[in-house]
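Heads up, the chain below is alone and in the form predicted alone; it's given as structure tokens.
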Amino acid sequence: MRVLQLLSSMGTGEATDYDALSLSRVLRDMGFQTAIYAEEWDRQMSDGAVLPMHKLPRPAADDVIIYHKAADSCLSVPLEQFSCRKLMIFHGVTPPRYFQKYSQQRTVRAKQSMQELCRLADKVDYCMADTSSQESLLRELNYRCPIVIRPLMIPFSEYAKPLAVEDASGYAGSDVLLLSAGKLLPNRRYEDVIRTFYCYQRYCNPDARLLIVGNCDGLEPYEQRLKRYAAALELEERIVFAPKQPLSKMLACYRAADLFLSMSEQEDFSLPLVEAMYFGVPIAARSAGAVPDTLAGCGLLLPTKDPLEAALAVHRVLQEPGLKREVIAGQRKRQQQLAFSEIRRLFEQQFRDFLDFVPVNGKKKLLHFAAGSKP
């Protein structure tokens, strides 16, 4: 029996990359023969870590395909053409409406991705969703198979590396530094981050700085709009736009930050939020999408996108040491719940449940769900 992981793209430093590589390691430790196949991948990845999709072997009846369904991407090979057992890991999709003003190509890709998600409703045997909000979406789309919740498997050991001198000094300073990170996508409402920073800088702390880290991913018009907006608010000297950084420099950003700010209105499981937890950076995030699921009661949830209210909330966290300690303590507890060992244990049990529920002979039986998951 082989376990074959399929992705549309791999090696871009996204959370799905961490998850697929981590699962590959865990599956091997469980005694399975496994490999990762992608249609697009970073050629600089270590040899053999990812194989091109055209080398995918024809799955046998007792094999398992794990398809990582993420963002606005989809496979060019119809998943339903394979007769083996199929497990879909659902990392989320982005509604096409967010791209319409900025990129026809991305709009088309997002529509195709949603169409694929709808088409697979009765084509997969089992689903793992990153969050309960993603599980709810699958149910709305008429997925009748078992769906369990499993957060991403994140190798936090990668973040423990010491910083080089040139990395550590990049964004350090005496001024308060707010950080917002992730791809520059319209659904993440970076204009609301800038608006909130404007209120914070004007009414609370004139010496504050904002660092926005992320690639535009083919949405250059949106990035330019953000920069024009910052200029219109006369914030060019206080806001830095930086492309996605190598891991060492990204760690320096978190270690220099005083607070992580997110105003996203449509978010999947958020790796930047978890990274902020790991580095003890207090989080202020709009309560929308899967953000409440990711935070699970920690951080500071902002009930609206009102920039002045958000700015005052940020100011309160940074000015009240007791509140800041309380926020960070809650985040640390949540981050421990997302520890590699904890998510590994959950995945191992859920994967065994899947194999038990969908045997090779195709006769499905009642499933005893692992703790923390549900049908």
Second form
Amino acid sequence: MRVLQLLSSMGTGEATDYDALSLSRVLRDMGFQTAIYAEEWDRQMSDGAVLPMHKLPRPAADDVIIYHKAADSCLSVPLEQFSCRKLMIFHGVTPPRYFQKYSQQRTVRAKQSMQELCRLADKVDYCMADTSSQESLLRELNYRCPIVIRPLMIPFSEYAKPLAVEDASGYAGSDVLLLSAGKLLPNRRYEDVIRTFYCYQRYCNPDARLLIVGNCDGLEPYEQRLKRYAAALELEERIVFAPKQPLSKMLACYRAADLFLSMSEQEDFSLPLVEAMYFGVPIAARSAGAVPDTLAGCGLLLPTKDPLEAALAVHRVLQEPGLKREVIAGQRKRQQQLAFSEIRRLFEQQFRDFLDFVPVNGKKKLLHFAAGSKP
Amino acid sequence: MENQTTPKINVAEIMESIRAEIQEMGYSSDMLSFADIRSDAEAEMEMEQFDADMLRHDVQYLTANHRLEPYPKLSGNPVSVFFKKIARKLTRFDMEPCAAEQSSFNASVAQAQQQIELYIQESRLHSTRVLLERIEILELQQKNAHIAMAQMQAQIQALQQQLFSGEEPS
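Show the same protein again, this time as the form predicted in complex with the partner chain rather than the form predicted alone.
Every component of the complex follows; first up is the chain already shown.
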């Protein structure tokens, strides 16, 4: 029996990459023969880690296909044509409306991705969702198969590497540094981050800096618009837009940051939030999308998108040592829940359940999941 | 795994005190809106379908910004501001009529856009009304058809009973 992982793209340093590579390791340890196939991938990735989609072998009846459905990903190979067992790992989708103003291509891709998600409702045998909000979305789209929740598997050991001197000195400084990281997507509302920073700088700390790290990924007009907005607010000297950094430099950003700010309106399981937890950077994030699920009660969950209220909340966290300590302690606890070993154990259990639920002959044990699933 | 970490922080209380602080200190979040910064891509985008929100947004933008300000506030060091003022005075004879003409053109465009928006709204209202009336008629017809069906079924049952009991149908 082989376990074949399919992805639309791989090697962009996204959370999905971490998850697929980690699962590959775990599956191999579980004794399965496994491989990752992607439509597009970074050629610099280690040899053999990812194979091109056109090399995907015809799966046998006892094989398992794991499809990582993320953001605006879409497979060129229709999943339904395979007669093997199919497991979808749902990382979330971004509604096309967010791209409409900036890129026709991305809008079309997002629409196709959404259509694919709807089409697969009765084509997959089992789903794993990163958060409960994604599980609810699948239920709304009429997914009748069992859906279990499993957060992303993040190899935190990668973050423990010591920093090179040139990396460490990059953003360090005595001024307060707010950090906002992740792809520059309109649904992440970086304009609200800038607005919050504007209020924070105006009323709380004129010397503060804001670092926005992320690639625009085909949405250059959005990035340009953000930069022009920052300039119009006369903040161009205090806001740094940096492209996605290699891991070592990214670690330096987290170590230099005083607070992680997210004003995202529609968010999947957020890797930057978990990274901020790992580095003990207090988080202030708007309560929207899957952010409450990711934080699970830790961090400072902002119930508002009002920039002034958010700015003063940020100021409170930074000014009140007791509050900051509490925020960081809560985050540490949550990060331990997301530890690699914990998620690994969870995945192993869920994967065994999946194999048990969908035997090779294809007759699903409906009763087996009657108590656990939410039809 | 989705266990909540025990939340010790009372966010509601913090936000309440922040709102009180904003009132007390008279802070304001007035600033340039992101909507005022246009995206370069917007003009190039080919729209696939009518978007009422986008039209509303554009009409609002046009209405609010149709007037061209020929003399925005000058910034920079006093020497450069002085020279800019001289340059302004020298080009005033040309700039002012140009700006006035452009503002007048923009105002016409804004008005035309508003008219289009109103027309669309009225047409939509009209078609909605027509559709509602049609739905009402169809519902009535459906109701009548149901009644007729019920009557016919009753007749069929009566006929079947007569048939089984061996009586001649009347």
